[in-house]
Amino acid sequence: MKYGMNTLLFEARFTNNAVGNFPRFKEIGFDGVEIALQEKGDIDTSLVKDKLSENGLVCGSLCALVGAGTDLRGPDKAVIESGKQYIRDLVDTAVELGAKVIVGPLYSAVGRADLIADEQRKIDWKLVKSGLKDVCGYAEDKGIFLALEPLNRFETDFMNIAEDALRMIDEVGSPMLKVHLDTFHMNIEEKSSADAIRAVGDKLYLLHASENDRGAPGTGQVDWSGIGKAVKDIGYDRWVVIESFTPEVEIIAKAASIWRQTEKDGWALAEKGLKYIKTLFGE
């Protein structure tokens, strides 16, 4: 198993300055970093890769930050094209950084959660499927996997459970399209997080570890015992990445409704969480 830290715990927007966190990541015991990238031009990939290497780390994955202007559902062709270009930019960045997978809600903007008519839902599904087919072709040429993350009902109305992601993968038909599961979202939406993991099986390409309150894994009500067993049952040995938040990064705290501290600070959360998931999943 490989263990990573999502940069949103410390940075709302990852830039070159964020490499200053790398020595501490290594000291705590992480194997790599999951970089949440808003725009391709935000970083010098050569610099970031060198700083990762200097600290004995790798970029295990890129986390997509899809907004209203890069939504594969539109509302218009310009937004859809911008969404496809954003994913292609992430693919290029992943190649430059040596990452193999891009994760997140690639299908739509986070926070787009509305009661829409069934007919519009079908239209949206077709739009996303078409957009993903286009970008998957680009990803195939570059050898980069795209992993779809179901989100909870308050953050999206489009893809909430693992079954939704599997259906999209089946319809798109690309070998580069996979699943990204998050323990926080599963805790809200799935009947059983463990069963969802087993259903995804070898299509699981990244697991986000976060508690039910978005705090350190192992400190709340998430079914860690069941998740640990399910991960073992499917033979998963890819990245487990902590994606948790604190009020210290105000933009992210507001977006994720983080109104109180669950730990002393982000570093305490990262250290406690990593210690727990290493105990649960093994070195």
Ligand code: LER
Contents of the next structure:
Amino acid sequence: MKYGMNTLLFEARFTNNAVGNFPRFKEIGFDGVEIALQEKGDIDTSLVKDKLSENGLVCGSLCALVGAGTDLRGPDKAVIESGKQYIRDLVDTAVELGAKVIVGPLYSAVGRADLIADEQRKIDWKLVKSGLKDVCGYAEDKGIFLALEPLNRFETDFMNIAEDALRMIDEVGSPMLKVHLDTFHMNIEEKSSADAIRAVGDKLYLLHASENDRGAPGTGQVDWSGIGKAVKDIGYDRWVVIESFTPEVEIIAKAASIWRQTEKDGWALAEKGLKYIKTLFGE
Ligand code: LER
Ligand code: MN
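Complement to the form predicted on its own: the form predicted together with the named molecule:
Starting with the chain above, the whole complex follows.
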């Protein structure tokens, strides 16, 4: 197993300055970093790659931050185009950094959650399917995987459970389109997180480890023992990435409704969480 830290714990916008955290990531015991990239121009990829290797780390994945202006659901054509361009930019950045997979809710903006008519839902599904087909063609040429992350009902009305993601990847039909699961979202939406992992099986390309209160994995109510067994059952051996947030990173705190500290600070959270998931999932 490989263990990563998502950069949103420390900064809403990852820029070159954020490489200052790399030595501590290594010291704590992470194998790599999941970079949450807002815009391609935010980083100098050769500098980031050098700093990663100087510290014995890799960038295993990029986490997409999809907003209202870059939504494959549109409604405007310009918004759909920006959404596709954002994903293509992430693919290019992944190639430059040596990352293999782009993860997150690539299908729609985080926080877009409304009661909409079934007819509109069908239209949105078709739009996203066509957008994903398009960007998957680009990802195929570059050899980068795209993994769709179902989010909880308060953050999207579009894809809440693993079954939705499986249906989308089946309909798109690209070998590069996979599934990304997050223990926090599964804990809210799935009947059983363990069964969801088993249903996804070898299409699981990344797992976010996060507690039910978005705090350190292992400190709350998530069914870690069931998840540990399911991960073993499917022979999952890719990245497990801690994704947690603290009120100190204000933009993300607002977006993810993080109103209180669950540990002393982000570093305490990262250290405690990593120790737990390493024991659970093993080497
Ligand atoms: C958001 O709740 C989340 O889980 C992230 O991975 C999406 O960027
Ligand atoms: Mn997540």
